[in-house]
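To begin, one chain is listed below as structure tokens, in the form predicted alone.
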Amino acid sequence: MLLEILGLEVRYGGIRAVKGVDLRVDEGELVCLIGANGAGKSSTLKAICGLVPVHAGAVRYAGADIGAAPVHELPRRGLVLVPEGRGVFPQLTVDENLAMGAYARGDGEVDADLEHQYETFPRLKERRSQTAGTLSGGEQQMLAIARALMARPKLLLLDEPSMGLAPMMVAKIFEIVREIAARGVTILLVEQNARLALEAAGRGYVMESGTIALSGESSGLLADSRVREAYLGEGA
């Protein structure tokens, strides 16, 4: 088991946003935690990351508890996020923000894994000299998450990939997603686009006003009436 979390709350001020909350994802999954807006997915991906504090329960990654741990400490151990937003540097160039997501490596390999990203995403590489602010939505989506792969993650963390995104970007960025799971990496996605993550994962939760409603393998939620109802937009 890659990651582990265990009775996950975190709170704001008096507001519980996730309550209790018990999650797994193993070597080499793509799991899916859909949700309604507001349903406490982001939260729940930041205090894995370390960004809003663990206000109880465990969050435990490669076997060792990581609720303390620093967060520039993450990446270098392969725990790697997209954020929702995407996150770029926007005046910084393509190459510039690629080699942001591999300042913690210290290894001879960074040049091949650029050329490598260069491969997966030509559009980036028609662009390596364009500032990351000046490219569209789906391009800066595609830079986010080529940077968080120049970080070479065990576990990659999406929050909402195909947020603003007209649909055929949108079909494209879960393809990139695909083959990247296809290639070994573990992969937790978060989405409000139900159907297109289920379709993509293995395993799937299902999120309400913070807490888990349902889990499962994604051919069973895709199948469930109440998941078709309330998130696929498919009458009872």
Second form
Amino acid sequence: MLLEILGLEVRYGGIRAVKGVDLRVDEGELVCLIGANGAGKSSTLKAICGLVPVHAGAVRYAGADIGAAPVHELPRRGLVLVPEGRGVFPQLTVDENLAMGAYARGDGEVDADLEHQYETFPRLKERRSQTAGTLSGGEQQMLAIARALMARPKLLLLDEPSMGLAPMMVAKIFEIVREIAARGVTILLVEQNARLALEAAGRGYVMESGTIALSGESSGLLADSRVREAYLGEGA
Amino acid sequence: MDVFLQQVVNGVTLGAVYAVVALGYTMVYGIIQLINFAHGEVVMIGAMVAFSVISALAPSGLPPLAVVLLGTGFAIPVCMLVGYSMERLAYRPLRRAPRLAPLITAIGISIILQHLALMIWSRNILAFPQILGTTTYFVGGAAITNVQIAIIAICVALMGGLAALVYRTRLGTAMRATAQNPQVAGLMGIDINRVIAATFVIGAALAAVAGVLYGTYYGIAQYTMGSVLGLKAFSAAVLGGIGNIPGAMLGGVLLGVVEALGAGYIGDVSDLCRYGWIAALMDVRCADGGHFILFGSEYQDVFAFLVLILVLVLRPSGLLGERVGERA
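And the form predicted in complex with the partner chain, for comparison with the form predicted alone?
Then the entire complex follows, led off by the chain already shown.
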């Protein structure tokens, strides 16, 4: 088991955004966490990365409790988040953004990895000397993912990668996510686009108002009448 | 002698020092949006430490240049330590506090540093031993000394070095990344506290050199020297666009030139005897080529703050603006 969350609680002031979530991700899996806006999906991811404090419960990654680990420690251990809204550094060039992705690494293969990213994302290669702020939304999302891959993640957390993108680009991003998973990177994918997420993932969790409402194999969830009604836009 | 050219030479010399100090303000602002009002005091401490070392070594018979370099060599690490300590002890605990809290803390630190300096170096104006021989060159009607040339050259080298650090190195890229999005910078594995501390330390090292240059240029140092100098450098940073590194360099030099030209001409311009009808009213004072000067060159300091006010009113983002990128 690569990631295990037990009884996670996150609070903002007096408000409980996450109310006791249990979740696990095994090595090599692509797991999705779906749910409506405000269900607590992003808060769960942020708590895993230490961006918001863990109020109660445990976050275990690769056998160690990381509930209190400083944010910048996690990439060194192979846990990397692609944040919601992409979070590229707008005034750094594409090259510099990717170099920052490898900041935590001390090995000599960074340049080779950089070229590898450019093979995967030729659009980024064309724009390698441009500042990231000049890229389109889809290109920025590719950059955010490529930058995370520069850290050579064992576990990649993706927070709403399809948000705000045109349908063509959404399909492209999901294709990329599948490719990354096929290369053996474990992925925890948070998405509002439930159908695409479940189709890509092996297992899924459905979050509702801070708790896990449903979980199981993606095929089962796709067939579940409650999921179909609430998240796939199909009438009962 | 050509007044205009002479004042430009003097202004560029002074402005180069302002620019180096302004970099400290603008780098810290860029990374944590704090106006570090104690930065001027770091410059003062640099000058004071150098004064002590140079005074102690001046009679030793060492070559004068070596004495000055040793003074600078002591001032830099002392100032770096001061810069690190203020960040670590005063600002870091306030990282998540409302912005007013660290700002007021900065003013407090400024007062503390001034009074520490008062206790160590007394309230007197300290005269730097004039050990460097001055040679004056005349270029196109203006005089320039070897000290001025050295000051300009050192400042240009410092600015070039800083630009290389910020735009060409891993630490510099991490500094810019942290300035643009500290949360994501942390997610990339950047220890943002270390990057912020490094920013303070680098700014303080620049301030130390600026303090030595300023002290050597004017030949004096006093525990209060940092406040006006600091405010002027801050004005220079605002003129260039606070948070913008090339802006601080441009703003510093421009401010120095404006100030020097202002000081050079204000006496002439405010001489009431130049204006016919007023002169007629005051024929006693103005007779036989007399003068009635309202504002003398002691009003030099006014110009920096006039510039500050004008920038804040007309173009608050400064000449080069704070380049706010798209946050998609």
